[in-house]
Structure formats: structure tokens, C-alpha cells
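Given as C-alpha cells, the chain that follows is alone and in the form predicted on its own.
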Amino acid sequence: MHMLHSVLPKPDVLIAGAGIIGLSLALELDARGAKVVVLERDTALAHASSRAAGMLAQNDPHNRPELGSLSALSIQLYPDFLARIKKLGDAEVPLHTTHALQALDDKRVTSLDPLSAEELRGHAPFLAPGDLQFGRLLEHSLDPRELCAALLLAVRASGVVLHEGTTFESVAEREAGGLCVKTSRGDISPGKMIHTQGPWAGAPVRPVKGQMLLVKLPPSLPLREVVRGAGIYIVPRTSGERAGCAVIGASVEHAGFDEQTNAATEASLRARAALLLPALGDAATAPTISTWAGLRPGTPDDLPLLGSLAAEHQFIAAGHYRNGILLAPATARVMADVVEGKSPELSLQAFAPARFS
């Protein structure tokens, strides 16, 4: 059996889970001089991270207010985060949009003023006609597939040791200090461990399935902004191999770890999208290119778990639900501080793991 401890006998930090949160945190700790090993039961970034829509939706009116400070910090950190990825892996991650149009069709949306008819004509002449009003938000989006590919190149070029196809099995304290972690490929003895397994992190984190589809935009729909309404979003890709397409999502299904797609859900998503952008209702002129489903890591209050666990030398950063892409840089910053025994620059009280104990 190949033993992990033959590669790196006593890393400072072991991270279980190589999604966007785990690998972003690994890069942050590596930059601070820590020896970091990451375990991934499957393939790195193969699940929710690369299957998201990619909205950096700091000001989404549907976000829990407790996410405000963490979201703002993440948006502030994003330019340096992408610059670090490019410097390490030599891969650019482009931003595809700069604004979002939010349909004011939900009573929870109270912070946006409706655009005037003139503004609507200037920004999006292809929006649904009628009484539906829209507000405009400054909000970028990126393609998570491009981000994940670049992030993986950066990790492989860094000092982080990544072991894919390696399952975390158990962890216990060592009498001599530190931890003894059993994996499917042998034991490893880190000083500290962080759980970033997404929906596989265990209760109270749970999988929340989201089905999505990619459609080809017709020439009549030159979409350059995200368009969002109650229970639906359309996110265009404006460059790269998926330029001229848009992601439509997403369902919210409590279906365990089922990742199957179905035609009924696809039809429902397309119909809801057509209420905002009528051209998307015709599958002949806006054909479906692909469909997929991802498992978001949800929690009972839709807020992440960030902080120390009751077990000594163990931490968790999981449960980011629909905001993993948005919150990755800030999560890496504040959790690296926590792991190092420092006070993070913002309060994590709302995200304390012990709140569900």
C-alpha cells in the first residue's frame, strides 16, 4: 500500500476536500509558509465547484444578511485571488459580465429601485414586455469551469501536495501531539486538519441538488448581463469556448446525493427563464447544449460553518450553499487566520459550527 506519510510525514495542515473552498484555503496557507496536504475522495473540483453558474452575487437581494461582510471582503479580495492563480499557473480567469438585472417580482426584493423605461430600452431591449420591473446591480460573473481549471494549475505549481482518489476515513489525537488521520491510502500525521468536504462533510451539512442547462443564445438575444428573477437566473458566457451561450438555473431539490437530470426540470427552468427573456422559450432557436446537476452543500440556516470544531486541532469550512464561488477568497483569508490562532478581520459568530450542537 502506498503510504501518504512517505510523501510528507508531518504536514502542518491536512485539508479533506478539494473543492473551491479547500483548494483556495490550501493556496492561502501555502502562501503563508505552511506545509499543506489536500485529500480528495474523487477528482479535484469535479462536483459543485465546476458546476455552478459563477455569479459573484455580493448584493443578491436573496442572500442572508449575515453574509454581507464576508461577501464584501471576498469581492475586495477577488482581484488578488485571480492574480495569484494566474501568477502560479499562468492561466487567466476572465470576467464575463459586469452587471445583473434583477426582476422585482419577489416581495423580498426591497433594496432596488426599478429602472426607467428608457434605461430598460438601453440595457436590455429583449426583456419580457409588460408590467415586470427590473433593478440593476453592479455584479460580475465568471465561468467556474475556467476558474477551476486555472485554480488546479495554480495548486499543482505551488507547494501544496494534492492526493486525489484518497478517502478520509477517521481522525484521532496523537499522544505525542497533533493528529493521526487514516485514509484509504494509509495514515498521515498532520498538526491540524480542516474539513472542506462540501455536502460530504456530514451533518448538519446536507446536499441540495441544483439542475442547470446551457443553451445557445439566438442572434436576437445578445445578452451581456446576468438576468435574475424569483427562482431563476440566466448567466451569459461572453468569451471563450462557450461564448454566445448562457447558463439557466437552478432547481432546488432535497434529493440526497442523486445527481441525475430530468427533462421535466429542464422544461420548468426554460419556462421560467422565458418569463424574463421570451426568446429562451423556443428550444429550436435557443437549443439546449448540455444539462447537469450539482450538489450544493446546504445547512439548516443556509449559512456556512466556519471555525474550530470541538475536537482539538480540527476546523471546518463547509456549507457555503449557493455562494461557494463568491465566498472562496474570503473564506480562505479568515480560515487561515483561525487555523493560525489569529483573530480574523471580521466576526464569524454567525457561522460558528457550534450553533447546531
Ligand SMILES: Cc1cc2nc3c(=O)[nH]c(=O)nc-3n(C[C@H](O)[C@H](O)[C@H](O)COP(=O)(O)OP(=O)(O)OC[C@H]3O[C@@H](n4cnc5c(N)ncnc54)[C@H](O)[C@@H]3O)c2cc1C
Contents of the next structure:
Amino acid sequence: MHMLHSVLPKPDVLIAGAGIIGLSLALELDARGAKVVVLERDTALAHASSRAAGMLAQNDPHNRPELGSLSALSIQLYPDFLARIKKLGDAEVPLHTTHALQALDDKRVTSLDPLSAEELRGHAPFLAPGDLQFGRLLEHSLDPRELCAALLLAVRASGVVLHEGTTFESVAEREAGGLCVKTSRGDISPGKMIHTQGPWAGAPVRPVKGQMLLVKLPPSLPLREVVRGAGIYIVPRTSGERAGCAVIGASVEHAGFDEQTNAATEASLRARAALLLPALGDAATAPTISTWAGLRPGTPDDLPLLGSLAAEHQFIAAGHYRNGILLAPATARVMADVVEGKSPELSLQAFAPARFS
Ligand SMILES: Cc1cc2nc3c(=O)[nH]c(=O)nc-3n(C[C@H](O)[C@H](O)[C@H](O)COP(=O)(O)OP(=O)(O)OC[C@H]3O[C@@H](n4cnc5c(N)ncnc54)[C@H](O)[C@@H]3O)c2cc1C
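Cool, the form predicted on its own is there; where's the form predicted together with the named molecule?
Every chain and every other molecule in the complex is listed next, the one we just looked at coming first.
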């Protein structure tokens, strides 16, 4: 294995962490002409980014209001983001759903008009009978595994240099300017460095575990829209190899860096899903295909850390919690501006990295 300094000794920007945030930002900076190196301790995109449900949940009433403008920018940028990925890597990322049916089962959900019984029968005749009301949101979803596979192809076809199996260890300022970064495979001297290690970015970012399961939908449940209630969502896959299946998620657990699944949590997710879609309660009718867990990068206020750090030439983009797939294109745009010393098009004040210190 070669040492790093023999490859690209002085990149303009070094990015630590090849999740969706690090790689989206790497592509954006590459498109702007920067020489970019990305370090990944494991394999790229192997953690939360490929284990998410894939809702672009811009209108989720449980989102913090401070996310509104960043989410809106991301939705606006998504078509160009996917087009850039397609152009570079030649892989299409299909959207699987266009709408979400949101249960109005929580007092925080005040902004949605309930559908009439007739409208509801038209959209989802198989929803649980009873007095639960639903609103309908224009909101897309994609399969993060398809997105991650295509993004990786795009990165490999771009000028970005990606080193997998390479751990970022420490960083210090160089007297001659720029930084000296120690990695598990030698030192490297970038002009600037961005921390995108997700839940491993260090305090105040911390892991919030989410368990999920993929089930085969029975013929009686031809789901084409996301169905969401308090603490539960069902996200159908409508094309590709997982067509006819749905993701049920997700638990919210403060369990450190544990990525194991367990049968009790799977059963409780099923039970909650069955309150909305009764056919999902029975594993014989809707068999489990796989289960997995991922670590969301959480923060004390559920908002990401976006901006420069106190140490010179260093930046952070981490803590996207439940919305990193949604927020990746906008994060790449605004963070590339910050790294280039330009004012981003929207205020990042709510996301200031120093707000907890
Ligand atoms: C169950 C679940 C469901 C979700 N559903 C959705 C959803 O529907 N919609 C949505 O928008 N978001 C969703 N999310 C959230 C989304 O997945 C995350 O916000 C997003 O993936 C975070 O991306 P990231 O790049 O910051 O982190 P990660 O994907 O965790 O990537 C960080 C990378 O950094 C690497 N790394 C760590 N330390 C080092 C080091 N020292 N040196 C080098 N590399 C290092 C890690 O190996 C990892 O690959 C979900 C998450 C989970 C867990």
C-alpha cells in the first residue's frame, strides 16, 4: 500500500469522512476547480448514508423550523445534484415516491389540512380504519443505496482522490502555512480541512441509533406513497430490485456506537407500522427481508454544525441527524462557499459550530 504523500501531497482541501456529506462536498469543490482528497476509515458510504430510509422530508412537521431554508435550497438543488452524478458516473438515481401521507396524530402537526374520507380512500384505501386523520404532502423519496452507488461512481470519475481504509488521526497548523494532517497511512499537507465524520466528528455530535427493516409488501398493499406517523414511517420502493418492498423505520436510541439489531425493536416497529397499515403487523403476510441499524449524527438541538472552526483553515459539516440525505446538496453548496471564503446564499447562524461552547 502506498503512503499518502506520494499521491497528492498538497491538496487544496482534505475532507475526513466519505459519507454523503463528505462526498457531496468533495464533488462540489472539485467542480469549482479545487484539488480535493477524501479520507475514509472504512469503505465509502458504508454507514448511515446507505442505511437511511431516503425520504427527502422537507415538510416533515417534526423538523426544526431553522432547517426550512436549507431544506428548501436542497430540494431546489436536487435535480442538478442527481444530473451531475449521472453525467459523471452514468448512473441514474430514480425517485420512488412523490407524496407522503402524514398522520395527524401529534399536536405539533398543525400545518396540514386533513384529507376527507373520500380523498383518503382514493389515495390509500388500505390505511387503518379508525379515527386517525391524514394530511398529504408533496415530498419525494429515493433509495439511499441507489444514490450511494451512483455517487461513488461519480466521485471515482471526477478529479476527487478518495482513500478508503485511511483514518484521519490529528491535525496541526504548519509554520509554513496550511495544515499538517496525520493519517493512518502517513502525513499530508492540505491548504484546508473539512471534518465530515458524521457521528464520529466528536462532541457535540453524538450517535443516535436507528433500526429498520425491509419487508415484502403483500398484494393487498400496493403502496405508492410514504406513510408516516409519530415515531414511525413506511417508505415503499417502487422500482428496481427492491420494488414491491417497503422500509419500516426507525428506532431512536442513544446507545453509543452500537450498530446491532434486535428482535424486540423489530417487533415494536412492526406493531407501530400496523397501527397505520394493518397488513404489516403479520410477518407471514409481509415477510422481513432484512434488518439493519445506522447511526445518525445527532446534536443537542437536532441541527447540523456548518461552518468554520476556531482553528484556522478548518471547517465542519456534520450533525445532519435525520436529514442528511435531504440536506446533502445544499450542504455542499453552502459549505463550498464558506471554504472558498464567500458568503453563502443563506444564513448559517443557526448552524454555527461554536454555538454549544
Ligand atoms: C435509520 C436511519 C434512517 C434515516 N433516514 C433518513 C431519511 O429518510 N432522509 C434523510 O435525509 N436522512 C435520513 N437519515 C439520516 C442520514 O442517513 C444521515 O444524516 C447522513 O447519512 C449523515 O451523513 P454523514 O456523511 O454526515 O455521515 P456518515 O454516513 O456516517 O459518514 C461519515 C463517514 O466518516 C467516516 N469516518 C469517521 N471517522 C473517520 C476518521 N477518523 N477518518 C476517516 N473517516 C472517518 C465513517 O467511516 C463514515 O463513512 C437516516 C439515518 C438513519 C440511521
